[in-house]
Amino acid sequence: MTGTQPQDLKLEDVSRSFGPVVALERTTLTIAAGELISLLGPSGCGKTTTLRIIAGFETPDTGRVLVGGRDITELSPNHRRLGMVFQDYSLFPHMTIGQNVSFGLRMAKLPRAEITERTRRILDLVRLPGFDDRFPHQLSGGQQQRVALARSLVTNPSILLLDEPLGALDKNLRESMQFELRRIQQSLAITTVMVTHDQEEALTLSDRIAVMDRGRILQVGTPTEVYDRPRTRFVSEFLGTANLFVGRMTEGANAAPVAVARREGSESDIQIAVPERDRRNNGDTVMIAVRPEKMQLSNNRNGADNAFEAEVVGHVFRGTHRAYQVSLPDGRGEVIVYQQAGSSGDEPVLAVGRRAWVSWSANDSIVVDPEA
């Protein structure tokens, strides 16, 4: 459709701040041609500089952008050849919903009859075929957001920028977008870098993860990576949840790695087992973060590599799960366990009181870096 061979996006050592204040420390990253990457994180990590920056409206301190290898850095907006859909959409009121998609064709003085038909496309691959003499105020939110979307593919941009580009949705409709924008995305096979500070939505769209804080990029990967594997703590705990415990390496039955640790808020000691790939020189200080679901509560310990008898404090029902807040065994400090909810729906809950044993493999203990 876009007639055009995906390019890959690089920024090399970029970095941008605004008097004292750096917004993006020196960063280099490359995104593939065809490639969807999320940047992920808080508010004023530094996710929308750089993406700005990719985009043309900031220039920064240090460093390149190329796309295809060749240097945008000092190129202005209109001359990068950029896609962008910000989350409010910029729709123009007055114009139908044709002329709204046309308008960068009509900007370029293409042919009237070239304008037509790039104009029926673009419309019939966002599936709003026969819209065109509709105004945006006549459409459905997610409706608008595909006509934004189409408005910024039908100039066979070489790179997609998004800017929250479903923040403004309700969730049951942000939901379905999400699969309809990633439709979109690789019939197109156009190179996306995204803005986000939604996880899920991260998770769900994206063929990499950037996660970022304070202006800098904390973990490159997979959704699967990032979630599975955080090298972080705030990565860890930003992305989903995680129960973190602290302590010191030794070795285990066996030789195997352990850590004797203890739960933030806690007195209780606990020996971890951790996989071999996190192993550290026996007295290393270490956190380690488990994620909740895969934790399980049980009557007994049934041989888990990790486990500790603890007593249930509270729970509450989220649908596809049930998340339990467990004692330790000092009665200090909680862990959260995801259990999840039976097709049925009629599985026993664990009552406030009960006395149950939490366990979980070796290979879900993650040993993060704390500071970071």
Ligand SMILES: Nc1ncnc2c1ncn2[C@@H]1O[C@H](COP(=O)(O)OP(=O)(O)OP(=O)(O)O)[C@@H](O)[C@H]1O
Second form
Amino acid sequence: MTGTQPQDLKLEDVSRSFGPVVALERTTLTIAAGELISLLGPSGCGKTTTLRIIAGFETPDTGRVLVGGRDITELSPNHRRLGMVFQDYSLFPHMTIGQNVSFGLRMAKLPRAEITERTRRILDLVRLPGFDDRFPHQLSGGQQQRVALARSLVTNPSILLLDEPLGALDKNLRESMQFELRRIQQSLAITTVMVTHDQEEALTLSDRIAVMDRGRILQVGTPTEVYDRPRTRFVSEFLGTANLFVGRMTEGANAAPVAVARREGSESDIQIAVPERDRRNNGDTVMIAVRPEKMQLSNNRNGADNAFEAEVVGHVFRGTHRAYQVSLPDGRGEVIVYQQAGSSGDEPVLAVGRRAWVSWSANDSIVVDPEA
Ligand SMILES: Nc1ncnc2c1ncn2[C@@H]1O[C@H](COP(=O)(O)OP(=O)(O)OP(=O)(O)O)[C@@H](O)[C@H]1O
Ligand SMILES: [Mg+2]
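Okay, that's the form predicted alone, but what's the structure of the form predicted together with the ligand?
Below is the whole assembly, all chains and molecules, this chain first.
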């Protein structure tokens, strides 16, 4: 496919309220040319509103929308050169696949030969060659979703907007479509904004993720940045599981930054070494998040930066790992630790009641903002 030159998309100080409801607080965000960014957040946080402002279905109360530096805030949706796919992908049921896909080209009254050629090429791209004469009800959910994608891409849009595009598919299909979508988006290098409330989907597909809550973008970063270095409690908990500790900042040996902190429900003070970049002033209250897969369970502390002695309270097998619940030294509260499942499946399982050390590296202690 010969696409147009990819263009960047910029939201500048954009906001939108509905009566008393602030659907989107003043937001500034730049999406680079050819980049796929996900808007990730819980129901009602303002994802669709943001997308609708970009599409032109919603007028922002403040701010501007720019594509390739050009202000399109006042432009009507059909003049914005956007491709769009929604959750229910609403194909026209009485039209063939060929007619569905070529709809935008026929509306634009392109020459017949060009319509045929572009329809053929885009159906090849979504791996549905020769499906032209079928009707939507003769296709699987995943195939229909690919038709919807083809229909949105056939007009060579400069921006692609996806609102929960895989939401209607079951888990397996969804996973293979994630790879498909990524392949197609990258082969066209089309600037894309995707809305999702599925963290795995966002991590799999995105160049960058914008994590939203209550009308605000809390953090924007690559999947590894938002997962490994969440800045707030909300981001740490929305992207996976986080063991949270609350305590006070102090200094350990060689003036290294250390917090003395507790897990909710426990009165055991745990010394938690944090990385230098997460240092706070002595005496400051801090919240620390530790991912369960960064913690190890073993018979001794192995010289780890952080360790405490615990007792196994329970465990469940999760396919790729076993999730252990362990208590803190005073026998109260609990921490979740993931241990990789062995390739043979016969790794020793720590029985309930066993004592073990929980340890992790200072670099995996993340100081997060508790308020957001
Ligand atoms: N047209 C409207 N009139 C009144 N309130 C609206 C309107 N559109 C959205 N809202 C409100 O704005 C907030 C954000 O809605 P939005 O649809 O952007 O959320 P979302 O993040 O897409 O949620 P979901 O994951 O459930 O689709 C919600 O509180 C919603 O009720
Ligand atoms: Mg929505």
